[in-house]
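Given as structure tokens, the chain that follows is alone and in the form predicted on its own.
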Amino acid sequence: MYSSQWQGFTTDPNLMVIPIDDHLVHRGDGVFDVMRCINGKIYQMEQHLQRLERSAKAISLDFPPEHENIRELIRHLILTVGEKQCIIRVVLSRGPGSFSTNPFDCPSSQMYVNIIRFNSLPEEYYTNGVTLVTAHIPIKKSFFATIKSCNYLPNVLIKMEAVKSNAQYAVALDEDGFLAEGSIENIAVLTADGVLRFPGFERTLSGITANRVFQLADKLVKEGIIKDVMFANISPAEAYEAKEMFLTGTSLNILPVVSYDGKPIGQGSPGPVYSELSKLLWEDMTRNRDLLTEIV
């Protein structure tokens, strides 16, 4: 871990703290973003600090000094604890001060780095599908869902509906009751007419995984495994009849639903598609020199 407070590196998880008037900690205030490290290169690094970049913009929180060096921040931690396959988060805060909600209490914004050793899911989760119910969990308004920020309690949420399920995984419906994230994927439906839909990133957080995918889906179109792809609204009736559905994200890549609400997907099984998606992302994960950064 780095800390900007401490102006240090640590590999004790016991120095590993953060000040408890922070108001990352009392208030959720600040943004984060998440990145892998695959073979010891970063994939979609640029994209990633640009989201993050955004996110603090858009609540006005100033970069602390030492963003300046975060690619070289990362580039040592990732040196330091000597692991090739790992998760890199990067935080945001607006800084310890005070206990109120004022932010202009804080000095200045810290920031915190973290090296988290990468632990695969379980592997039937990708050749057997996974589950996936409708939460109940009202999708933070758009301003707020469009922001990657350290107020995750409506994702916590949702992830506990999914587990009273038992299911693996939950997806919100937005305000109109169409298809919007789960507590930390991004959805995508094959539709029974052949077009690969995405919801739009108006109401949900644009995931940097899902727009490559959707880059990739393209690959599909013109060799005619599927018909199109696109952003539009997907109506849970729509999702009951697809071919295949899927999630995205940074650290699972692309998963197969095979059941949805208790309903089979498709054959109750993973697609044809999702194979040809899975291999795209993964050859583009680790040969795309343009999306690769190389650390070790």
Given for the second form:
There are 2 protein chains.
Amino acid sequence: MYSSQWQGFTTDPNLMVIPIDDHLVHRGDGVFDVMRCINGKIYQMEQHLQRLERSAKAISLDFPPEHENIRELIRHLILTVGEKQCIIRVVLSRGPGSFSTNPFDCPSSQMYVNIIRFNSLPEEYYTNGVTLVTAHIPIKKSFFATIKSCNYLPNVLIKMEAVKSNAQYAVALDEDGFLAEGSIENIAVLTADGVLRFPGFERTLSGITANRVFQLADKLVKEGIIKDVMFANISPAEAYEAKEMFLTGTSLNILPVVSYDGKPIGQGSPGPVYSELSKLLWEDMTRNRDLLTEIV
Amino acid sequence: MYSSQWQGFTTDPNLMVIPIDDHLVHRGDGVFDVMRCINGKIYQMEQHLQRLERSAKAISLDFPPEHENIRELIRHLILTVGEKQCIIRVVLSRGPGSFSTNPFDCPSSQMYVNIIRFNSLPEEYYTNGVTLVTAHIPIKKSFFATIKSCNYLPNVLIKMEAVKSNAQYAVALDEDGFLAEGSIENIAVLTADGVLRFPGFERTLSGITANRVFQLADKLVKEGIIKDVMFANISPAEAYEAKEMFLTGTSLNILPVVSYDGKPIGQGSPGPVYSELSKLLWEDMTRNRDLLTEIV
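Show the other one: the form predicted in complex with a further copy of the same chain, since we just had the form predicted on its own.
First the chain shown before, then all remaining chains and molecules of the complex.
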């Protein structure tokens, strides 16, 4: 972990702490982003750092001076830990100050970076598919949903609903009843007429992986494997009739949904488009030099 | 500070920390409450602890075992610090676990209690009144607004708007455009026809002080000083025409608003009902044995 509080690195878990009066702790006043290092290379690092900057700007959070060296910091951390397969979590916080809500009580923002060993999901999630249910938790308002802030209680409760429903994942609906997003996953649907649809990012967090899958899917359109790819509203009723459904995310890549609200999706097993998208994404994650930053 | 992590107390600010993987830190997955100790007695302690329990239950947060001894813990902390005028902050968190959103990754919830020296607001806030503006930040959805969780980013941005507008306070509107709540303040209005109105608590946090002022105002109704006291929607237009406006809260008690969105409220100075309510509340805070828990 790196903490700007001490301007230093530590590998001792007991020192991986944050002051209780950092407004991140008592108000959730901070933003974060998470990226993945695969075989010593970080995938879409610039895209994640750009989103982090957008999130910070949306809440008028100034960058701490350390932010200028964020790339070297991450590199140094990963080299110190020596983990070629890891998750990098960067948090920008308002910093310690008072216990009030007033951000101007904090003399300077802070940065905390954690390197976490990458634990892959169980292999059967990818081979057999996963189950999904609709969550009843109200989604965040658009303004907040589009910021990757540390106000993730709705997301926590979405995950809780999944676990309590004995499903692996849950998806929340937006205010008009359309599919919005999972706890930390974006969703996509291959509709009955062969169109790959993603909910628009006006009301949900703009997923880095989702965006990339959207771009990659263009190849499948050209090859005639799918009819089209677009951002469009998806109702649960349409999703029940879908040929395939997918979850995407930084740590899970792309997952096939085989059951939604207890109804089988398609044949109830991962479909051919999942197989194609999964291949395309993995190739991109491991071979696309433009999107890979070499660390180790 | 008391931390259930170490089952101990510390007065060293450097040790007032929380593990970075406590889900409170990275997800805001926790609830809190704040109470005030006046002259060695805590005002409405039971009401605050009950609200803390309600908040925890709303997000299915189990109490850590330390919660059973919370009253003794608070007493011990205050006696250790020796501060007769202080603020007590109790936080219940999901606890350390993974860096995920999954609350079931956390083996046990945690409790953190901070004692903070009470700093009164500037005296002129009470004698001259304060300025208020309407915030443009969307208020939290009702489900979340009624829980005192650590997802306070909307509240932070409300405060930021106040500061940026050169006002002392800001109030957010609910989805129907009625006055909702301030950053950490409840609002009340004495309408042109002499009725004291509080926004209902279905969409905002149920204010302990607001509730008590509501009860105390009954005396003013009986004395004919005000016509009635009720929970009812208040539009900004009605507020602009108000005779008096008030903010209430645990640390601020009751404050007179003398300007709202640049328009003078009443005579532009604290009114007679403010003066009455302020006296009633202070008497209650210092003399009502039923609501005071003696510590020192």
